[in-house]
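Presented as structure tokens, the chain that follows is alone, the form predicted on its own.
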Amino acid sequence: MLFLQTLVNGLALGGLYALAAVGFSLVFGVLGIVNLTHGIFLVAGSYGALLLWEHLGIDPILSIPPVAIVLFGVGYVYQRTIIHWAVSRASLVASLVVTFGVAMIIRNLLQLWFGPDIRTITPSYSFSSVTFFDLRIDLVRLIALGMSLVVLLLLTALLRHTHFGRSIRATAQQPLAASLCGLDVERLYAKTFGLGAALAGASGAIIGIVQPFSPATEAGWTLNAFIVVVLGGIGSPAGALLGGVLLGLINTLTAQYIAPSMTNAAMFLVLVAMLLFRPHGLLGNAMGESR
């Protein structure tokens, strides 16, 4: 039964995982673009679920809309000021040392405004949980779950079956042939890191409830969202939800039965494995068929 209920948290938080690395993985899969500044966007929109739920008393889930569309409004210029202006005087690899320095000036700056401290979002269901058979899980978890489920199906619904999806897959794959079919490659570019940090913002607005947070720890999904995308595969919703279950299990697997302290040395071993033996992930790279 122990092993049961490590599954079961290692699903509860390998969902957890997909949704926060989901916006990572499709900007690196259409644009090529490492975005150091993820976990950023993803703490913004943890802050910005605690103010929505401190000073208007709006339950952290229904704050999800207005912080994705705050996030994707800014996702949306930074692509085309900052990021495009590297990428046009200087390379891909530019963008890089552009998006980890904008991430090192947020996170001082969320650390001025808010302040090291770890903070938590508490809602009235926050301690409560649910149990089936002598399997007991958080009601906070479930809840995160089964919004990540929801967000990551609406995204594949999204890039399958409409026009601005099949845009965004053709820009990905082909961007020239894009370009000379009508569509504005630029502007679908900044589309698309805005979705990415509209994702990312919405996973905060959850994982806020679910985990304690503050400006310190961008970084730490920064990393998860990157090793997500290495197991699963690029670009697309099911190689998020593969690489993030892979990674929850690992993580809750290596706590319980090796010990909590050797988590991030299994996370990095099997990174490496997988980078050696199958560095494109489980599932490919899902935008980049016709490169």
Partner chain sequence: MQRRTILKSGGAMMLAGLTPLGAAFAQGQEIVLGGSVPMTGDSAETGLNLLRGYECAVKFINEEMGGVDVGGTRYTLRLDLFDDASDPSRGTTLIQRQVDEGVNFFLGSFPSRMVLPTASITEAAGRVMVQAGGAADDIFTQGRRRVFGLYPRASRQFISPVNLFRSLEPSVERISILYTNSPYASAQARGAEAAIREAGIELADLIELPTSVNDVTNVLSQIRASNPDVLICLTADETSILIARQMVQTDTNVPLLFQSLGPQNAAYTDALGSYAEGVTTLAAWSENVAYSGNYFGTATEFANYYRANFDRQMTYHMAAGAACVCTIAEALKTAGTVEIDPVTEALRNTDFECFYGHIRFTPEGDGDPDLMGTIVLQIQNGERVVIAPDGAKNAEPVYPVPNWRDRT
Given for the second form:
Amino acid sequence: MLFLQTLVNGLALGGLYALAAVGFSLVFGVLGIVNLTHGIFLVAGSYGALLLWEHLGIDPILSIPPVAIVLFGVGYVYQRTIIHWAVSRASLVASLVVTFGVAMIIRNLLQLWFGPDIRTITPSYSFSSVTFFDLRIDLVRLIALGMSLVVLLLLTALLRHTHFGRSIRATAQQPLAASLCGLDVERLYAKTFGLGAALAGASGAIIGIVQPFSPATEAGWTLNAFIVVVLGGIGSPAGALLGGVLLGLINTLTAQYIAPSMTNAAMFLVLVAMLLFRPHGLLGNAMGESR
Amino acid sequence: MTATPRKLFLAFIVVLLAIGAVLPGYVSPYHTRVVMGFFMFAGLASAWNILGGFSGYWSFGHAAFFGMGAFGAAKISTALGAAAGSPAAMILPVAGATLIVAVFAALIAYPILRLRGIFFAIAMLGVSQVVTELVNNVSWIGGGVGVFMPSPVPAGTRPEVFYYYIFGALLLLIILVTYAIRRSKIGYGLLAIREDEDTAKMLGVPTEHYKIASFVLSGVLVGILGAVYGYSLGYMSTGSVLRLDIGLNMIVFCIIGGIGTIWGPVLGTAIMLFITQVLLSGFLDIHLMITGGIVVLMILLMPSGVLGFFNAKRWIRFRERAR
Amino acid sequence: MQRRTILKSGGAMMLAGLTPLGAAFAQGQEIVLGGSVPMTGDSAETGLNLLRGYECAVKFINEEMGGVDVGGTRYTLRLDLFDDASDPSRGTTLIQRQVDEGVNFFLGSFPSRMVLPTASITEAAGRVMVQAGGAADDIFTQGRRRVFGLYPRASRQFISPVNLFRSLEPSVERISILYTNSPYASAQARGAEAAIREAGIELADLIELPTSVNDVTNVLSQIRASNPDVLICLTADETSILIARQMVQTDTNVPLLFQSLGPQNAAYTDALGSYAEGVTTLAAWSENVAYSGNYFGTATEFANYYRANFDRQMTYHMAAGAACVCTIAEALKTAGTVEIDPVTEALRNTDFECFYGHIRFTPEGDGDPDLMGTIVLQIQNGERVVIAPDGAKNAEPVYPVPNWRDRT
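Take the protein just shown as the form predicted on its own and give its structure as the form predicted together with the partner chain.
Up next: the whole complex, starting with the chain shown before.
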């Protein structure tokens, strides 16, 4: 029973990790950029949901669309300016340093604005739980898991069946050929980046009701996203889901059967091991050849 | 470089050394500490540069070596039960910590150096996180509770002066090592790896050996600095030495000064420390923003660092004159 | 040779020009209190709390009491604090700067790993530090003579809660402990473990958590299985909220939930609402304690003055920070001079009552564990009331606390 409960906890946690990582994964797969600002976008989403909740009483689930739209705009402009300049003037690895620098700036701004204190969003349902036989799972986690599945399915449909999705995939696989076919690659990059930021913001709004957050929690989310991508695979919602669930299971199983204090060590150990043996994840790079 | 500028340059270095040797007698303890911090960070950046600058393998996890050096020395010093007040008591713990770092670096070097670019960078970040978590959570190591290190500073010597000379000597050593490597066959091999690893390999450069050698050397030098830093703090827990910002500062300082050059890391450290610790130390709540802003601006405006920027300018002027 | 001299003096001048040397000297009637607090970085939350406490006391002493009377001369106090960002390299360098500038009296940073390296510098320079940010035993057990801490050292802090558990009816048979692997919490856990075993209570679990936790549902499954009478959480604020929330969500009930950090703050009650009812916590201080004395009057009067002048939500850190400043002021008054040695001597013999409690240091410099030991608070009807020790309490403990489902 304890084992089953551990599995259930791991799945619920995994859904959250998957959602938190999918935007990062998309940007990595299409643009080849490791976006260290990802965690900041996520935490910004949490703060956005918090503002809407505190001032207008809007439920965090309903605040997903406005938060996502704002972050789409931020991501779009960010890619067209700073990211684009960094990649064209320096290198892809330099973009790692640039996004880190930007993360420092925004983290500082969030600290000035909201203070360094820990915040939570607590709608009325945040203390309820669901029980099947002896298995317990809290309602917010169940909602988060459901929402992340919905978002991942929507994203899959978007990538498979729309013109925009097909262009993104084409650009990721063969940027040159795509531009020869008349696609505006630069604009597509910006849109993809915006989509990545929007997904981060959406997951932030959901994470806000599940876990306490502060500006300092951003670094952890960025690292988690990287682990999820390296575990599951680059660029695809399915890869993010697989990676997220595996990470969730690793987390809860370690906590239960080794020691709760070793969960982070286990997660990073898996990261290093995966990088050494299968750096493109179990499902590989969904977006064309490896870089 | 013609003979005259080279002589001038050498004279300049000698003067700097002479100033460095007598400086603590003339300036306040605070300035001694500022310069001591500069020595340490310049040493860290130069050591990182041996791998990251020359071979192009950007490690985001060198903080792991720093922390291992510090905690290795602390464990050995505790085991030996060394008495306070004797500089000689530092020798064994620091040497032991160096050995630990060397063995660790050698063990992970081969598998991890098969990764390239961003994957290598992040794998090293992962390594440093694993080390951090283990140091923090394995109670035998004691990073969670904090460990105490007896002060090796002899009675009557001011601690900041004592560490000033140790870090100064270490920086000198690291620069000499960098110089030697840059001029050696390995140095040219590493540069070839940075430009095009596959071609270098095809042309018969023993890329694996060179990469592993520079990885281990770079890690060991960082480890030694970590061990001495641990002593200078006297008491440390995980968060004192295994800090993400230490690993990132090494990269940032190199980028600012000029990555892959001999003096770039030193210059970059001087510039950044001057700005953040001296000029802007009064700006309490925005120093994260300032550091981040400088990093972003540097990458966008001078991607090859201050030295690279001026070298390029000189090159352009030279070409214009030649026309 | 000449060139070298020029360069050298030029270099020295350049360095000297960078710092406003002398700016921080006690000019005329002013006494400077130096030191650092983390205003950014991992420990910023507590750092800002301490800072507001320091500011509050300095404001009160200067504006309401007209400064400090030192041997017939009135001095005002001035704070000169900087941000150490929880980075020891930054902290030690800038503390050295203040030492050079002639600052004699220092307030402390947070946590222990910042306090100890900075205190080593002030101690070596013969300056004085009074701090409320570090309680690690090493700060006090290495023979420092001029470092004083308001809190008893970490290993001595658990005596008063365990006394409370022993007095509860029906009697407490089993206790489980969850603790974060931080220097402070680990030392606290060891102290708690020793105190619990000494009291003859069974220790059902002793579980270590990592510094940053996302999920404790598994740990809670284990707690449900071992079913203790008291669950002690020695965790940071964020983790405490997470644990309590997941306990509600998973319906993990214990007769008494004790959390060392978190329930003191409004963020906790905001996050948990009526589920916070009955949670107990450790505090160095509460505005409900029955202490009073010079400076601010009673604990409640301190709280009122603070709220009238500062926005930041009050915690015991503000009171502890303010008490540090009052302790220095009291020592200056007793010594009747601003010379360091007599003031240090006065600090060593500190013995006065104020809103914070009866202040007295052990020979090693930490707070006297009998007088300045921790108090135990319980959230009852939304208020944080004091339920132990007997000398400070203003309400009786509620035990056992109703199940989560019945707390509305």
